[in-house]
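Read the single chain below, which is given as structure tokens and is the form predicted alone.
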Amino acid sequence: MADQPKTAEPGRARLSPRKKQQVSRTIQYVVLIAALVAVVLYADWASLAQNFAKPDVARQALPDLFTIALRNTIIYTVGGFVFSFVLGLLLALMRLSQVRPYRWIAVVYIEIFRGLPALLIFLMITFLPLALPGFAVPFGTYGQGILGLGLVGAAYQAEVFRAGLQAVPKGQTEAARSLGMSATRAQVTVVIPQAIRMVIPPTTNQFVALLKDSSLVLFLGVSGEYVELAKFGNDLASQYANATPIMVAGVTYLIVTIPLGYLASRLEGRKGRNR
């Protein structure tokens, strides 16, 4: 006797893929709402506000928050970015060079400074006067902070530039050489400008990363007029035994980093549409 086709049992019909997605999405929403309700009901909001959002303590951070801490953070970041931009471009050119020792030097530098924690680099800078008696980093504390950020940032920026340089069509160089340009002039006037335009979005992200890494300057033992946002917030938090200054410093970072991150996203989107 031939097998009869099996029929689905009542109430157990298979759900369509679309229905499964709807059920899964509903379950996720329910779990998320339940978690939010639990946080709202069980969090001690009064204690949190007292320890992390005390208005009178926040007012004590003004105006030094902007005139000293934010100013210094920008100085360290911009200085470190310029340093890393120039050194990173040089390292990228060395890594792509036909001269083998140049490639070795670039690879060793990039691998070392990408592999070491940035904190160790800053700690090493503090011991430079002991290792090199009589040596002093130019511009004092500002110079030390810029040096630390620049050394670390250059390793990452070099890889960004290398990708940009390799993305420039070789026909651009060949066309420049056919016009009588030397290899060096073609590189400087044709290839590098195009590569820089290509890497503007990731370079903007690199600037944001350096801005956040500027908090490591506190390990240089900065104080007084040289403090940046993280050190400034930590010192005030210790003084008032309250975490509000740290929250204020964090919000100040976000005021700067969120617009920059949005800018980087817009630039990446525009670059993608132009391809």
Contents of the next structure:
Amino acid sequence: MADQPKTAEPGRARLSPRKKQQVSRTIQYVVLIAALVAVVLYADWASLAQNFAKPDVARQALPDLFTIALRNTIIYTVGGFVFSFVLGLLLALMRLSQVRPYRWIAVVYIEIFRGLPALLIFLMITFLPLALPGFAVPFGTYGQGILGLGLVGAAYQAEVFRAGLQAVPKGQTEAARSLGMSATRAQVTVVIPQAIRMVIPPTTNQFVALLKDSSLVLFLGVSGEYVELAKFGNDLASQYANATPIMVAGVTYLIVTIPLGYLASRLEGRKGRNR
Amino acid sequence: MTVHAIELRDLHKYFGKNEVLKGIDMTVEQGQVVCVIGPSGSGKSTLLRCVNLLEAPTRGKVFVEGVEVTDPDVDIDAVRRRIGMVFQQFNLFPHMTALQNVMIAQQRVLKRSKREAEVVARDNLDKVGVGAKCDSLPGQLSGGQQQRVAIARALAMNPSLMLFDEPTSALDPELVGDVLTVMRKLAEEGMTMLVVTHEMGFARQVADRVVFMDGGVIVEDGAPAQVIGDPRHERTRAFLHRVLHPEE
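The form predicted in complex with the partner chain is what I want next, because the block you gave corresponds to the form predicted alone; please supply it.
The complete assembly is shown below, putting the previous chain first.
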């Protein structure tokens, strides 16, 4: 009881919490303004613009930026997404299976492919023809890119589906079974459709992640008509010894990813209201 | 000799080490309405769920219309087709309209054509008084309407008996009556019904027999006037007193 903490005495010389907050906020503004002034004064704006935003170099990117690079990015992403959607659902069902070995296989797959850098998977895919003589991934570079994205994406999508499947109340299966549906029929007709509806928002985020990861196709050693945004920007940047094409590619990514991000959070909000 | 609609022989059910049913022997005859009452945790819902094997009994036998459903060789899906079940939480399929809810099992299980399933579905939805709500999703219906759609869904399969698991316990008080009216009508049509309920008025007026369960055993089994009106066992008396005079 003897020593009360000093702050317990109100109205003394120490600053009140509200005053303290005011001082803290003022300091934050001062630091921010100082940092901005430093950047404006010391950055070489002319050189930056010259290297990252040169209009005539940017113009060189057209029209191939859209007709080849963005188109290919979308092909790799959509292909990888479809692959990961199907394999992910299969893995999630295995993960929740009554048959123990299926559960193990799914767990091992998910842990490995979530634990490894996606880049490593792509590098391994380039060595597949060496490991398996006579084997070629169908559809050439498209096939390789889609395979890499699909294998990695499936591990994440499996966890998304697992959460969705587990969120469907047990009473749904019971109602379906009590109507005489088999276990499989109940899953297909009642549980999976509800699970897919529930995971639309996180799946949209998965799509965005795949879109960004499609830049790893760069490491497959693609060229010509197979290049996607990142490779396209990088090649053009080397050609002109100027970073502008990379910036252009970046903006193109954002044009797609930011609306999709908004869409995902809107869908999330709508789901919340319907509950 | 006619077969019993339901016969339970020495039924035991454990959840882990917890014995929920401690040797139940009971029969329900064709066309009978049997209400099971008892305090929560007495095992009455578990008993009901053992009839269509939503819970697998640990020991003992269950016969439905003479077929042993606890026999591992029996086609349980075929048995369940003939047993309608209504749940406390309705368990309608939320991604389907009321009409689709009533059609889906007819189409997928009974292999009825879409047209036939729709005719049967509309008939049954009309019968339970929600014919106007065919195109509504379950989320747009009141609890009482949802439960009646659930009853129509079960009836559309032409079951020979119906199980009701506390069908009115999740409803707002003013909606209970609609559901009970539908159940009363079913009983009058001669449907065999096994009903777990807390509605003493319904049990007294509609049931042919009332079964009182406590602690995993059947304590009393007889006519409603006797079990509810003049209970022989102290446990039954104490339970009924608590239910009928909750504020004392």
